[in-house]
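One chain comes next, on its own, written as C-alpha cells: the form predicted alone.
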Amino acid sequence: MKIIVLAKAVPEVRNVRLALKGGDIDRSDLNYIINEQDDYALEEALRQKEKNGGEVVVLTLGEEAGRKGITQMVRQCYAKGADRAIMALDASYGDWDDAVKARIASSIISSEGADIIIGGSQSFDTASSRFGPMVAELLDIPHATLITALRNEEGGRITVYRDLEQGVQEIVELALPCLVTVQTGINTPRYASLNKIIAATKKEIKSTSLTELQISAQQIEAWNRVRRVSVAFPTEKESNTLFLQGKPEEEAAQLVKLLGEKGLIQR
C-alpha cells in the first residue's frame, strides 16, 4: 500500500513577530514544525504502514524562502518513519490560493500514484479546510473529511468514521484510491528517536519545482482566483489610562470629581 501525506510546515506562534514597516509578517527567525493535524495524519499513515506493508510519502508545498524551515520539518516526518518527502517550493506560493495550490500537488501525486491520500483536516496558520477536497475533485477520486478512525477492509476499500454534530457518528465506505482528512485525536503522534533523528538529516529529499512540473506562470494566473490586495494592522491607541495618587479618602475625592465633570454622576 502507498499512502501520500499532505503535511505542511507552519511557523511556531512564539516565534512570529509582526513587521509593521513591511505589512506582513516577519519570517526571517521563523522556527518551523508540521502542522498538528497533519502530523496526525502521518501517524495513521504509519500505522497503515506497519500493519499492511507498504509505503508513506510525504509531500509538501511551500515558500523557497521558508526552505531551511521545511526541510526541518520533512526531517521530523523522517525521523517518525517516512520512506520518501516531496517538496515543491517557490517564491510566489504566498500569492497563490488553494486552488492553485490543490492543482500542483494533484499534479505531483498523479505521477506518484497512491491508494491513500491523507491529510489534516486543516492548516493551523490559515484555518483552511479546503485543500483536502480539492485535490481529490482533481483527482476524481473519493474522499471523506474529519475522519475519527479508519479501518481496512476487503476488496480495496476502506471504511471510515466520522464524528458529526450532537453525538452522531457516521460510518462511509471509500474504494481505493482515496483521500481522507483527519481530526486530532484520531491517534496518538509518536515521538522520533535520537537514532532516527540523526538518521533522518542523512535522507535524500526529492525537490520539484513547477518547471519540471509544467506548470507555466500563465496556468497559475489562470489558477488563482483570490489573491491578497492590502494587509492592514489595527492602529496604535494613545493610552487614556489616569492613576490617581494620595490617600484613600483623597483619590475617593479625585475619582468623584472626574467622575462629575465627565457628566458619569449627578449631585
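We call the rigid core whatever largest set of C-alpha positions still superposes within 1.5 Å between the two forms. Since this is a predicted model, take the numbers as computed values, not measurements. Numbering follows the first chain given and starts at 1. First, how it differs from the form predicted together with its partner chain.
Once the cores line up, the CA of Gln218 ends up less than 2 angstroms apart between the two forms.
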Given for the second form:
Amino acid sequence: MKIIVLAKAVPEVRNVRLALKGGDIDRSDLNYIINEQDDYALEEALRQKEKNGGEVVVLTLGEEAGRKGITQMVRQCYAKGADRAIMALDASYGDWDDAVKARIASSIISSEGADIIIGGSQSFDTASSRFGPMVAELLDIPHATLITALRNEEGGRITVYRDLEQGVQEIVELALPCLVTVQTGINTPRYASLNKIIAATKKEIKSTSLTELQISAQQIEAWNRVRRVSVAFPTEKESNTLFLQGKPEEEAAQLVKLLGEKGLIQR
Amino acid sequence: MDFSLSDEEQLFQKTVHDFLKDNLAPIARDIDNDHRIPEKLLHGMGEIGLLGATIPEKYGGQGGSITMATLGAMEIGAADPSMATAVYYLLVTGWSHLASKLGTEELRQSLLPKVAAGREFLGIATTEPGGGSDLAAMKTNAKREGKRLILNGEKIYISGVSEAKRMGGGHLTLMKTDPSLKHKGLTFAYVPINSKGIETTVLENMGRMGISTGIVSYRDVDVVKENIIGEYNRGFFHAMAGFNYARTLVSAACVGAAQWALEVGAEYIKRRSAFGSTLARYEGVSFEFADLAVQVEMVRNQVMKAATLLDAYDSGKNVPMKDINIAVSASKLTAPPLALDTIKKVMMWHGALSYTKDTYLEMAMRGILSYVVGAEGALNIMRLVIVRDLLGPEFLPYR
Ligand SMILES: Cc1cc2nc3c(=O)[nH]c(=O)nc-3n(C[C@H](O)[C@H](O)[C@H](O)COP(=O)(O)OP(=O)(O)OC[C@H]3O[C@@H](n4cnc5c(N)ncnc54)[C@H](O)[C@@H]3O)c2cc1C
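What does the same protein look like in the form predicted together with its partner chain, given that the last one was the form predicted alone?
So here's everything in the complex, that chain up top.
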C-alpha cells in the first residue's frame, strides 16, 4: 500500500501579531508548522502503513521564501515515521489559486503513483477546502471529504465514515486508488521521539521544480483564474459579552433560558 | 559564536512543548494536590525521549545532547512550575547521564533502559543529617567484604524515595570507603531502594508536592561491585562531575518557570485595569517587566553556555574543567533566585488573586524555594566553587 500525504506548512500564529503587506499578510517573519488537519492525515497514513505495510510519502507545495520552515515541517513528518518526501517550492506560490496548486500536485502524484492520497479537509491559512477534491478530479479518481474513520477492505476498496449534521453518520465505499480528506477527530497524532528527530535531520528531502515538472509560466498563467484582490483585518467589533445578574439560582435559570433560545442546548 | 539552535534542537523543543502543553500543563495542579506524577505521563515522557535524553540508544535512550536535555528542562519548568516534574526529570536525566558514562556495562544494561522508559526512578543521595554542603564530613560508610561493599548510615532530604519504592529504582549514593583520606576516600555507587537493610521515612515538604523527599537508613546493605560508579575512592569527583549536569538542568527548569511566570504576568497586566488604565501602562509595572525579561534572557544564555560547554567536554573537546565549573555554578547561583524574584513580582502584579490557588503562582513559589534553600547544592556552595576557581583554593575558608 502506497500512501501520499498532502501536507501544507502554515504560518504559526501563536504569540504573533499579523501585519499586512501588499495584497496579503506579511509572511517574512513567520514560522511554519504543519497544518493541523494534515497532521491527522499523516497519522492516518502511518497507522495504515503499520497495519498493512507499504510506504508513506509526504508531498508539500509552498513558497520558496518559506523553505526553511517547510523543510522543518517535512523533517517533523520524517520524525513521526514518513518514509519519503517531495517538496515543490516556487517564488510565486503565494499568487496561485488552488487550481494551479492542484495541477502541480496531480502532475507529481501521477508520476509517483499511489493507492490512497490523504489530506486535511481544510488548511488553516486559506481555508478553501478545494485542494483535495481538485487533485482527485484532475487525477480522475474517486474522493471523499471530511472523513472521521478509514477502514481498509478486501479487494482494493476502502470504507470511510463521514459525520453529517445531527449526529448522522454516512458510510461510503471507495475503489482504490482514491483520495480522502480527514477531520481532526479521526485519530490522535503521535509525537516524534528525540532519536527519530535526530535521524530525520539527516534524511534527504527530494526537491522538484516547475522546470523539472515541465510546467511553463504560460500554463500557470492560464490555470490561475481566481486571484486574491486583498486581505484586511475586520473592523473592531463592540464586545457582546452579556453579564447575568441576580442570585446564583436566578443567574443559572437565565443562562439555561439563553442557551435554550440560541439552540445550544435541547430539553 | 552562534546563539541559534540547530534544526534538530528546534524540532525537539517544539515537540516537547506540544507534548507538555497537552499532557502536563493541564494536570500540574493535580500533581501538586495528589502528591504524585501520573505514571502515564512518565511513560509518555519516556516515549518521546525526554527522560534520559542523553542515554545512548543501545541502552534504551535517545543519544541526545545535554543542550537538548536543557531545552527539555526549560519546557518542563514552564509546564509544571511546581517543579515536581522537573525534579523527577532532571534527577533521572542528569544522573543517568553520569551512569551511562561511568557505570559498569552490567549496570548500564540493567538500569538505563527502564529509567529512560519512565518505569524506574534514579536519583542521588549525598546529604546527611549532619550536613549537605560539607560532603567530606559525611558518616555513611561502606566496608569492603570480598567483591561487595557493606553499607551503613543514613541519608536525608533525598528526592524520589517514594517514587523509587513504588516504581523500582534507587539512588547513586556517596559513601565513605576510606575515612583517613577524607574526600579522596569516598565511593559513589547505585543502591536500589528495595535492597535488604534499607528503611525509609517520607518528610512533609512545603512545595513540589508531586515528588517525595525522605530519609534513607542503611543497615548492612549489600552493594555489589557492578553498582560502583567509576573508580573506588574517586566517588567525590564523580559526584561533582554529575552535579555539573544536574545543576545545569535545575537551572534550566528555573529559567523555564521564570519565563512562564513572566508570560502569565504579561497577559495579566495587559488586561487588568486600575485608575482608568491597564497595569502594563504604568512604568512601575512595565519597567519591572522589562528588567525581569532582560534578566531571564541573561540567565538563559548563561545556562545554555553551561550546556554547550558540557556537550563540548563530553565530545572530547579540550574544555577546561574550571570553565565548566564556573558556568554551571553561575547558573545555579542565579537561576533559582531569579525565578523566585520573578514569581514574587508577578504575584504582586496579580494582587490578591495570586494568593489564591486560582493561579499556579503560589505553587511555583513553593517549588522554586527548594532550589533557593539548598536542593542540588546551596547557593553559597556555588559561590565557593567560583571563589576556588577564580581566586584560588587557598582562599577557601575551610582550607
Ligand atoms: C527539596 C529538597 C530536595 C533535596 N533532594 C536531595 C537529594 O535528592 N539528594 C541529596 O543528596 N540531597 C538532597 N537535598 C539536600 C541538599 O543537597 C542540601 O540541602 C544542600 O546540599 C545543603 O545542605 P544542608 O541543607 O544540609 O545545608 P548546610 O550544608 O547545613 O548549609 C546550611 C547553610 O549554610 C551555608 N553554608 C554552608 N557552608 C558554608 C560555607 N563554607 N560558607 C558560607 N556558607 C556556607 C549554606 O549555603 C546554607 O545556606 C534536597 C534538599 C531539598 C530542600
